[in-house]
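Listed next as structure tokens is one chain, alone, in the form predicted alone.
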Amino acid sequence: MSFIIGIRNFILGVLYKYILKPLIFLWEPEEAHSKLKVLGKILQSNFITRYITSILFGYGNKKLNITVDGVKYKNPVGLSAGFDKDGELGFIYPHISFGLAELGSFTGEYCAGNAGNRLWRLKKSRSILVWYGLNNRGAEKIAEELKDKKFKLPIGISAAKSNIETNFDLDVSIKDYMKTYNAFRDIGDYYTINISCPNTQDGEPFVDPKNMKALCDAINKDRVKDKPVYVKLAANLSRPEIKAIVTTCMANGIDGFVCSNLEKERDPAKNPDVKDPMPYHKGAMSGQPLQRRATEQIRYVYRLTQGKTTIIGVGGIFTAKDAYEKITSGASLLHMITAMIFDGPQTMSEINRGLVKLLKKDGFDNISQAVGSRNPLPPQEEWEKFYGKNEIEKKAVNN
């Protein structure tokens, strides 16, 4: 059967990159997503384009089962934040061969987002240079929608802050993440508290540890019985600000970290996957200019955090190699978006597919196993050496 889906996915990724995506590159990148939203919508509809849709882009494997902080998963492919930012496709996914998928970022506040052109695509850099700005119909009314809504895979609220002021004050930001929060009580298997967007008008204030430690007194003074919280981190994080956050996160009840979002490294010295000139002035990048970051932050999370909590991998996924690398370097699950505008809907099928070749031949039964597997934990005395308590943790733990 693995065979002849392969075959399937073959004919599918032909047909996409010489008929379907010429075309579809014709319009605008956000015309085109709105386009197929639509298509979307029309697919998950009836039960009749669902099962048409499973034909051409299912699959599925015992062996990519994994349960995560209590929540069951068919397997760890999943889809990003961003793409779904009104919570609109849910039923489509689990017949694209997705696992999970993250609904949002939704703030607390309506917000119209960023002016002007807010998608370019970056060809040679497989990448697509994002100036979105949390657009989105507020959490209130999206979550009013979704209330009565039964998904068949697990579904993950992201969580910002709304975009509309340019000066940052800690009470009303918090008080605008609980109101997304507490709006979905009700909705979603997890949260992902999306402290990371880089295109808002007052930047990353809950990099800060004393801000972030008061987020997290804010969501466990009201905190949802048995839903994990994450927190998506920021790609160019410096190795100390990642310490200080994961320290005073593990040390306040998160139970894990979303490694990580858009990559601000447009330089190509510094970045050689950037290899395209830069269309707009503003915006960070998805795709492959993320990649290797995103499993640099991966590895050093594991090993900071002992392997005791759950990490999310995202950036830069195109293959089952790429997303076995984040697996092996220490991610449960995964995150995705640029794969498929580039190389289709089949990929999440082949990914999944690659995914239980790359299990047999390292002889794990289950995905669960190959999860840090090439990403050994020092021995606690070095462990403590490099990775152990410091001031910040201690203020953290004390705080």
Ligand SMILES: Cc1cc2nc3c(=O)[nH]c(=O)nc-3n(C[C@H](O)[C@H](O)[C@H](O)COP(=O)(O)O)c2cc1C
The other form holds:
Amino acid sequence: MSFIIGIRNFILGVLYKYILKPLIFLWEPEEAHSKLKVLGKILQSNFITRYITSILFGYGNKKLNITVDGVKYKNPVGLSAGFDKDGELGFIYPHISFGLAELGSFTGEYCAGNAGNRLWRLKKSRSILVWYGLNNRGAEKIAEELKDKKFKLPIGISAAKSNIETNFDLDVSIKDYMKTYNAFRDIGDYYTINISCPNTQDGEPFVDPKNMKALCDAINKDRVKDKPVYVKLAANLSRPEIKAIVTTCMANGIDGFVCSNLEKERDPAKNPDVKDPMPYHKGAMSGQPLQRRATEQIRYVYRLTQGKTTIIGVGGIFTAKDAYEKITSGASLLHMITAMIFDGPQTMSEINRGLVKLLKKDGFDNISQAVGSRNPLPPQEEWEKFYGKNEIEKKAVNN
Ligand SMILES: Cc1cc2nc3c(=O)[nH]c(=O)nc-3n(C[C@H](O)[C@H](O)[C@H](O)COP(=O)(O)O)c2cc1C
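Starting from the form predicted alone shown above, please give the structure in the form predicted together with the named molecule.
First the chain shown before, then all remaining chains and molecules of the complex.
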């Protein structure tokens, strides 16, 4: 069966590369994004089109089943935040082999995002330069539409702070996050707190542990039972910054980290994966230019926390090998967008199929056994020498 699916995926990949992609790439990127979402809505609208989509793009294997923080996933390959900013396509994702989908980022208020052109394809770099600025219809409106919907895969709710003000105000910002958090109390299976959007007017103030602690306190006061909360880290944080934010989060009830958001280093001398001239002076990059740094961040967070926290790996996952590298570095789950755009919607099926092969090669029966398997943890004394004495403990919040 796997062989037949391999042939199917190969044919679909060739059709995408030589016919569909050249047509899609004729559209301006944001226009293409909108049109593909319309197609997704049509495909998810009825049983027949969902069934045909499954035949073309589906894949399943029990070896990929994984439970993370009490949530059961059919496979670890997820849609990353930013593709479905208004939470409109939750019914199609399981049919294109996603095991989870993170919707949003949603903000407390309606947010128009940044003005003008906001997306560019960096074809040689296999990347998208993103300057969206958190455009979405606002948490309460979207939550109202999604309430009572029964999704067939775990849904993540990505909460960000509205990109409206240029001056940062801690109380206002926390209230903004909490508006989304509370609007989605009964919707979705986990939350991601996005503190790392590189395209907002007031920067990334929650990288400061004091602000992060205040946000954690607000979340814990209103905590939704049995729903893990993850924090999405910026790609370009230094190790001391990562250490400060991760320790603060773990001491204050955060269940894990999404590593990572978009890459900001656009100088090819410092980031050899940047192979295109930059079409705009603002924005940050997905895909290949982020791949290495995101994996390094996963490896660091996994070792820093002695494997005690959940990591969702994201950034430049194009193949099963890329996905496996992030898993064996310490990620239990994965997110992706760019590969789907550059290589086609059969990519998730092909990555899952390849993961099963890689598991077999390494002698694992289940994907959970591979997590962190190529990132061995140092013995306690050495760990203390390298990371310092302070205790990195995941504190459970009474919920
Ligand atoms: C068009 C686009 C929009 C994005 N918007 C968001 C967002 O709203 N929130 C967020 O946390 N990340 C956002 N991201 C970042 C992705 O979630 C992800 O971290 C990044 O694209 C790396 O994954 P990839 O290389 O597989 O695309 C966006 C990425 C893209 C390409």
